[in-house]
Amino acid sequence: MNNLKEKFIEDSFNKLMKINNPELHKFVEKYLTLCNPDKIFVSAGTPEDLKYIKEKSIETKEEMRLKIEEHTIHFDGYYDQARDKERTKFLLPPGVDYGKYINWMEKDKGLEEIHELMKDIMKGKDVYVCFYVLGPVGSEFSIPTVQIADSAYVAHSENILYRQGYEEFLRRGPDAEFFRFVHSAGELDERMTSKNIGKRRVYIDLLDRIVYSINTQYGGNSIGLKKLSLRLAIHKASKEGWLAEHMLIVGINGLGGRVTYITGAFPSLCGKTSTAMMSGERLIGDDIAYLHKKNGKVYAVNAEKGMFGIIQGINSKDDPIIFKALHSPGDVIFSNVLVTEDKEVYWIGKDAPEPEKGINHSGEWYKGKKDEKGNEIPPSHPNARFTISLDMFENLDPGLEDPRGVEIGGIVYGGRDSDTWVPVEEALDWVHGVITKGASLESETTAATLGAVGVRKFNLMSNLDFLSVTIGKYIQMYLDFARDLEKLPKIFSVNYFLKDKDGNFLNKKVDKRIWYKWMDLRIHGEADAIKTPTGYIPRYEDLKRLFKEVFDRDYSEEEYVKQFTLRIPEHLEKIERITKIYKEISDTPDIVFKILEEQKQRLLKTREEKGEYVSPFDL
């Protein structure tokens, strides 16, 4: 490390040396030498260090100040607006094959390529060495991490999103096992955005627990502790008997002051954040959950302490808590929205007049502006984001920082589905839920990932993009997880996107709160249900009462029938699609085919007795 000593800024060298962990020092030295930055800043997570990083992000013009105090805006490059699935790969040793649904390559080949691309990539730049903890500090859930990044914007984002971990590294000393991340935005253009997008790479070395991310700034590719760390955590969980999931955690207020905590898995732009932020309920997290077993029950923590949320569609009526926080003083980063001359921001779906002009991810913007392909450029990108600490939300539950986690009563799976799943349904049991709800999850694609939009995609547990084990092993992890549990969480599916034949949505955005109130009742044995071939659905009387109690709204039998009709042809088509997929996966557990076939036979029998589309009143 002494050969780099002269590059350390202020007391940074001493801060690093104070940590008694030779493995950490070896990692930092190797990649600082390879990437060759001009200056090195080590953050101890103090208020002074956090302020230094934020000011550097403004000084380097990666961020700009906005009208509201402490708010800033960041722009990614025009073609760097989403997770790059194609170039995000696992580096696997010889003889290991994760199959066609998981993107991977041979480790030695990948390391040779990435190390060549990283040589001197930070030359002329400052680099930030930052320490964090995934999960509450001092918890059995917590995982220490270190990130080396040459983007002050990335470091600033992580300081908002994650708990500081420098003191945890000091406490754990040489025995600390930790995740490692190296990020470089690469060469920058005149707008301070990544220039060499063709050389964008995100490679994950599972055995050495290192993530490499270069020539990109978009948070999903560059903020190492988000989905990149989720991949490392899934691999770690597979060896230790817990679950690392792409899930929200929400607390539902029930009878007598009780709170029922529920996790939920949704692909991007499918209502995940809005579910976590339901008015009148309690927020724990909106994105990543770690689930452990303790005393025969399931407990979960939010791996993060902030939110990197999709901003499109957020408005004062449907999302009052988020909307209020986004207009309050505090450390908030907006990315890829429109900023006006008076330093105010506008995004698609904001309940405010659309400005005539401004600056966005395309540069100077005006109404009707088109890109080089002739496509009209909207004022904000569909995947535009906001980065904010959860303590700015008035509905935050104190359980966020509980090192024990919160007890989980239910697990929910949902995606974009216009014609098959009903708005809410409970699985017949744990295995049925894991296979027909979680492992059978499909969703129409959105702007959150690169590629075509509106295509129905298989995405088991909404975690397919992040799996660091084979699909068959992942399903088996779920089945094994339940074996010694005395109190199994109930498994549910939800569908906020069911449409009629004319393409109109069959429920309102806020109706989801009713589905979760019903789940709370089911978890505590306080509501009956109708058994169908695909699971348990609510009785009309219970939903009618809940709509009246929660929204003071009449809920008609007509609405109920349209929403909860059993659509047998669509279900049978889905089973055929899912079965075909799993037949192509060599290590699919046999139980998957058994459960899918049983559901198929129940549907066929019901079709023979009652027809193809069956009213819930006839079930």
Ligand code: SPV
Given for the second form:
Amino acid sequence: MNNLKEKFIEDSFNKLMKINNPELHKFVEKYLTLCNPDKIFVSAGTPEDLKYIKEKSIETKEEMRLKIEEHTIHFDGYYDQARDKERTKFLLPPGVDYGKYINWMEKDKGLEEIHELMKDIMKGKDVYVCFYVLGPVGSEFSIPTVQIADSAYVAHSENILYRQGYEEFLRRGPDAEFFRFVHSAGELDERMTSKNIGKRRVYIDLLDRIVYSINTQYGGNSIGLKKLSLRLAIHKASKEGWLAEHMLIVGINGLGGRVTYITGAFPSLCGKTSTAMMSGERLIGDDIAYLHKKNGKVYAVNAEKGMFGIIQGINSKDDPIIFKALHSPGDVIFSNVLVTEDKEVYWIGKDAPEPEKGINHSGEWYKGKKDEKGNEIPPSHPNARFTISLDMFENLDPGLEDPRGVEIGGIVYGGRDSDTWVPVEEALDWVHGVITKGASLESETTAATLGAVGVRKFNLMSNLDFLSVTIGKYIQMYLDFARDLEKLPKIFSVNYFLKDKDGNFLNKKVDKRIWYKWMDLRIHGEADAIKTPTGYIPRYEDLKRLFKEVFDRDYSEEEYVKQFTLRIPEHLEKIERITKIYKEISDTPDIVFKILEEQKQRLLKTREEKGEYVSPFDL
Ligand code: SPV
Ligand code: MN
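Okay, that's the form predicted alone, but what's the structure of the form predicted together with sulfopyruvate?
Below is the entire complex, every chain and molecule, led by the chain shown above.
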């Protein structure tokens, strides 16, 4: 470390040395030597250190101040607006094969390539060495992490999104097992966005628990503790018998003041955040949950303490809590939205008039502006985001910081599905739920991603993008997880996107709250249900009562029948698609085929007796 010593600013060197962990020192030294920054700042997570980093992000122009106090805006490059799946790869030792659904390459080759690209990549820049914990401080669930980043925006984002971990490193000393992230935005252009997008790489070394991310700024690629850490966590969980999931955690207020905590997995842009933020309920997290077992029960913690949320469509009516927080003074970063001359922000779907001009992810923007391919540039990018600490939300549940986590009563899976699943359904049991709901999850593509709209994409547990174990092993982890549980969470599916033949949604956005109220009743054994070939669905009387109680709305039999009709042809097609996918996966557990086949047989039998589309009143 001594050859780097003069680069450390203020008392950074002492801060680093105070941590008694030779492995940490070796790691930091290795990558700071390779990347060769000008100056090194070590954050101890104190208010002064956080302020220093935020000031730097403004000084370097990675962020700009906005009208509301403490708000800033950041832009990613025009072609750096989402997770780069293609150039995100696991580095695997020789002889290990993760199959075609997971992107991977040979470790030695990958390391050679990335080390070459990282040489001197931080030259002329400051670097920030920051410490965090994933999960509540002082929890046995939590994972210490170190982030090296030459982007003040990345460090600032992490300071909002994660719990500080310097003290945890001091406490754990040489015993700390930790995740490591090295990020460089690489060379920047005059807009302070990554220039060498062609050399964008996110490489994940599972065995050494290091993630390298270079020549990119978009949060999903650059914020180590977000999806990069999820990949490492899934791998760690697979060794230790817990689950690291792409899940929200919400507390549902039930009878007599009880709170029932439910986790939910949804692919991006399918209502995950809006479920976590249902008004009248309790927020714990909206993206990453760690599920552990204790005394025969399942507990979950939110790995994060902030939200990196999609801003498109956020408006004062549908999202009052977020809308209010986004208009309150506090540490908020807007990214890739439109900023006007008055330093106000606008995004698609905000209930405010669209400005004629401003600055956005394409630079100077005016209505009708086209990009080099002739496509009209919207005022904000569909994946534009806001970064905010959860404590700015009034519905935050104090369970967020409970080191034990919150006890989980239910697990939900949902995707964009216009024609198959009913709005809510309980699985027959754990194994049935894991296989026909979690492992069968699909989602239709939206206009927000490239390619055709409405194409169903397989995305088991909404975790496919992040899986760092083979698909078969991951399903087996779920099956094994339940083995020694005394109290199994119930598994549910939901579908917020069911449509009629004319393409109209069969439910209002807010209806989802009723489905969760029903789950709460089911979890506590307070509602009967109708058994169908695909699971248990609500009785009309229960939903009618809940709609009345919660929304003072009359829920008609006609609505119920339309929403909860069993759609046998669509279900059979789905089983066919899913079976085909699993046949191509070499380590699919046999039970997957068995459970899918049993469901198929139940559906065929019902079709014979009752026809293709069966009203819930006939089931
Ligand atoms: C998602 O896309 O699922 C997100 C945002 O939560 S990202 O950080 O890009 O993963
Ligand atoms: Mn996510």
